[in-house]
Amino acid sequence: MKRILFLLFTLILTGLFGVVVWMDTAREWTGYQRQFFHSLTRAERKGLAGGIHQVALEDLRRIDRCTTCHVAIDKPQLALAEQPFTAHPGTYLESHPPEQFGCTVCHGGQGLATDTKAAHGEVKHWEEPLLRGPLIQSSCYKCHGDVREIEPHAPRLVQGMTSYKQLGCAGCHTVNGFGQNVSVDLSDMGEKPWQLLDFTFVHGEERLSQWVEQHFQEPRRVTPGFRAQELPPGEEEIYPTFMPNYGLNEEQARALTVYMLSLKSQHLPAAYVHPPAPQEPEPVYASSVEAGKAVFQKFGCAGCHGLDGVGGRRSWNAWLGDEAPSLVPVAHYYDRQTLKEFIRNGRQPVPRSNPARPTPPLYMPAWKDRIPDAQIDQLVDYVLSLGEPLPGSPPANGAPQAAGGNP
C-alpha cells in the first residue's frame, strides 16, 4: 500500500512539475519574444539571446526587466511597426543608455514586472503607472533644471510651468518653498498616492494624471463638497473647491498636469542631475507702476484677484458677492499706506456673509514675509494705478469692509 501510495504521489508530483515547466515556457513575454525572432532572418538573429533581460542600476535602486519584451528598443536596424517591437524614437538613447539609465526612471511602470499590464504599473497599489503620450516630459525635469534646455523636448512641461506662472497659481500654491500656503503645497504633487483620491466623479481610469487634469478643466465637478444635509449630524459643512475654473482647453489642462506631475521630492544621484540655469538679473523698468505689475504676476495675484487685478475668484461665503473684488476700484477706498498695510498684513479670516455658516476657505494672505518692502511700495503703485480716485475725494483713511476683506 505504502509503495503505491509512493508511485501515486511521484506522479503527481512529476505531472506537476511538468505543469510549471509548460506554463514558464508560455508566459507573456516568450511570446513575444518567440514572434520577434520568427519576424527575422537567421543573420539578424544572430548574437541575440532570449530569456529575461535585466539591468540593474545600483545607483537609482531600480532593476528593469523592459527590454525582455521591448527587444529592438535599441535597435532600429531590427526593429518592426508595432508595439513591444518597435524602437526608441528620437536620438535619447544616445545620452540615455538604458544600462546607465534604465527605462522606468522615465517612463514610469514596475520595472521588476514580466506581464503587460504589471510592467505598465496598471495594478492595484503601484503608485507610478506607465507614462503614456506627452505626460512622459514630466519626467525631464527631474533631471534637467535648466528650462532652456529641455524645451525642445519637452514643450507640454514648459507650456505648464507658463500656464501655471500666468494664472497666479502662485498666490495660493507653493512649489518648492516659493508661493503661498492658502491651499496644498504641490512641490510633491507629482508623486501623491492616487489611492488619497476621490475619483466618485472623476471619468476613466482612477490615475493620478486623470484626477488632475479634469480638476484643471471642472474643478468644481471633481471636488464638489458636500451640503450640510448630507453630512451626519454635528459635521460641519464642506465647500466646493475653490480652485477657479480658467475656462482651459484640454490641451492647455494636460500641459498643466504634465507640470504638476514632475513635481516630486525624490533626489536623484548628483552624476544624473543636470544643473538649474543660472539666475537671470531682474529687469529693468520703464517705472513703478510697471515694476508693480510684474510682482503682481510673479506672486500669484492673479489666482484670486484675476489677469490684470479685473475679477475676482468664488471665495464660499465671504462677504461682497462671495468672491474676491476686482482691484480696478480699490483707489477709490484705499489710500496708498493703508493698502501697504492690508498687503503685508492680509486678512485672516475674511469676513462672512452669514455667520452661521463655516468660515471661507479663500482669504487675504499676508505677503510681508515673501514679498520685499519695496517690491510691494512697486505692487502698491501699480494696483491704484489700475482705478483712478472719484474726482474731488480725499484718499481714504481706512479699508472699509464694504471692499470684501480680499483686495
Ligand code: HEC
Second form
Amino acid sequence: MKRILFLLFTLILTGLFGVVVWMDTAREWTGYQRQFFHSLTRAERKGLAGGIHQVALEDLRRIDRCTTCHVAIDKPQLALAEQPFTAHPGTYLESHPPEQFGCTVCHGGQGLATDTKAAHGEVKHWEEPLLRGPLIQSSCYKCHGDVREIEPHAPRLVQGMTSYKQLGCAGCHTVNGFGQNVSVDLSDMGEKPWQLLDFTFVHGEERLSQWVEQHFQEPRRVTPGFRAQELPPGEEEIYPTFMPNYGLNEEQARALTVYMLSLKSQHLPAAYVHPPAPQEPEPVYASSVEAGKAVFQKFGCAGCHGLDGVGGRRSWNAWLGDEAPSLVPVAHYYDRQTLKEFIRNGRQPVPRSNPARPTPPLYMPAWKDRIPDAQIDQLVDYVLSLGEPLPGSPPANGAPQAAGGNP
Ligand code: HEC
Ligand code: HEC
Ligand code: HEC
Ligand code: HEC
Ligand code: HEC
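What would you give as the form predicted together with ligand HEC, now that the form predicted on its own is on the page?
Zooming out: every chain and molecule, the one shown earlier first.
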C-alpha cells in the first residue's frame, strides 16, 4: 500500500514538473529568442545570452525587460527586418544607453512584463500604454526642458508647444503656474488616469491619447454634456463645452496631443535632466503696438478673442451675440483710460442675453495682478490699433468682419 502511494506521489510530482517546464518553453519570449538564434550563424551566436534580459534602474524606479524580445535592438549587425528583431532607428541608444536609461522612460509600457500585450501596456490596468510613432516625442520634455536643443528629433513636440502659444490656450488654461484658470489646469495632463475621462463619444480604444486628440478635433462631440447638469432637459445641445474648435487638421491635433501628454508633475533625478536654457532677454520691438501684440499673444487673449482679436469664441447666452466680442471695433467706443481700466479689472460674470438661461461660461478675466502696468499700456495701444487699416491697404468700408471666429 505504502509503495503504491509513493509511486502515485512520484508520478504527480513528475507530472507537475513537466507542466512547469512546458509552460516555461511555451512562453512567448522563448519562442522569439529561439527564432532569433535560429537566424544566426554559430559565430554570431557566440557570447549572446538567452533567458530573461533585464536592466534594473534604481534611480528611475524601473525594471525593464524589453530586450528579452527586442533582442537585437542595440545590435544592428544582427538585426532582422521584422519586430521584435529590428535594430533601433537613429542614435537614441547611443545618447541614452539602455543600461542607464532602459526603454520605458521613452516608450512607456510595462517594463517587468514578458508577454507582448502586457509589456506594451496595452491592457486595462496599466496607465502607460506603449507610445507609438510621434507620440514617443511626448517623453522627451521631462528631461529636455529646452526642447529647441532636440527639435530635429522631436518636431511634433515643438510644433505642439508653438501652437499652444499661438492659439492662446493660456487664456483659459494654466500650465505650471502660467495662464488663466477659466478652465482645467493642464499641468499634469500627461498623467491623467484615463478612467477619469468620459469615452462615450470617443472612437477607437480607451487611451488618453485618443481622447485628447479627438477632443482637439471636435470638442463638442467628445464633451457635449458639459454643464448639462445645470440645464433643463433638451437644452444640453445648446450648451456644450466652450473649449473652442480650432479646425485643426490631424497633424496639428496630434502635435498638440504630444505636448499635452508631455505634461507631467513627476520629478526625475538630476543626472537625467538637462536644465532648461537660461531665459532669453525680451526682444526689442519697433513700436508699442508691436510690443502690445506680443503681450496679447503671451497671455492668451487670442484664446477668447481669436487670432489678432478678430473673432470671438462661443459663450452661450452672452449679451454680445453668444460670444466673446471681437476687439476690432473697440477703438470706436473706448477711450484709453476706460479701456485700460476694463482690461485691468475684467468683467465677471458677463451679462446674459436671456435672464432665464444660465450664466455665459466665458468672462473677461482681470489682468491687473498678472500683467505689469507698462505692458497693459502696450496692450491698450495694440487693441486700439486693431480697427485701423494696415499701412498701405485701402480704407476699410462698413462694419469690421468677425473673420477668424469660431462657429
Ligand atoms: C514578448 C515579447 C515582447 C516584449 C517583452 C516587448 N515587446 Fe515590443 N514588440 C514585440 C512584438 C511582437 C512587436 C511587433 C508587434 C507590435 O507592434 O505590437 C513589438 C513592437 C514594438 C515596438 C514597435 C511599435 C510600432 O509602432 O511599430 C516598440 C516601440 C516596442 N515593441 C517597444 C517595446 C518596449 C518599450 C518594451 C518593454 C516595455 C517591449 N516592446 C517589450 C514583442 C515584445
Ligand atoms: C531616448 C528615448 C528612447 C529610448 C531610451 C528608447 N527609444 Fe525606442 N524609439 C525612440 C524614438 C524617438 C523612436 C522613433 C524613431 C523614429 O521613428 O525615427 C523609437 C523607435 C523604436 C522602435 C521602432 C518603432 C518603429 O516604428 O519601427 C522600437 C522597436 C524601439 N524604439 C524599441 C526600443 C527599445 C526596446 C528600447 C530599450 C532598449 C528603446 N526603444 C529605447 C526613443 C527611444
Ligand atoms: C530620462 C531622461 C531623458 C529622456 C526621457 C530623454 N532624454 Fe535625451 N538625453 C538625456 C540626457 C541626460 C542626455 C545627455 C547625454 C550625455 O550628454 O551624456 C541626452 C541626450 C540627448 C541627445 C544628444 C544631445 C547631444 O548633444 O549629444 C539627443 C538628440 C536627445 N537626448 C534627444 C532626446 C529625444 C528626442 C527624446 C525623446 C524621444 C529624449 N532625448 C528623451 C536625457 C533624456
Ligand atoms: C477667458 C476668456 C477671455 C480672455 C482670455 C480674454 N478676454 Fe477679453 N473679454 C472676454 C469676454 C467674455 C468679454 C466680454 C465682456 C462683456 O461682455 O462685458 C471680453 C471683453 C474684452 C474687451 C472689451 C470688448 C468690448 O467690446 O467691450 C477688451 C478690450 C478685451 N476683452 C481685451 C482682452 C485682452 C487684451 C485680453 C488678454 C490680456 C483678453 N481680453 C483676454 C473674454 C476674455
Ligand atoms: C475659451 C476657453 C478655452 C480655450 C481658449 C481653450 N480651452 Fe481647453 N478647455 C476649455 C474647457 C471649458 C474645457 C473643459 C470641458 C471640455 O473638456 O471640453 C477644456 C478642456 C481641455 C482639455 C481636457 C482637460 C481635461 O482634463 O479634461 C485639454 C487637454 C484642453 N482643454 C487643451 C486646450 C488647448 C491645448 C488649448 C489651445 C489650443 C485650449 N484647451 C484652449 C476651455 C478652453
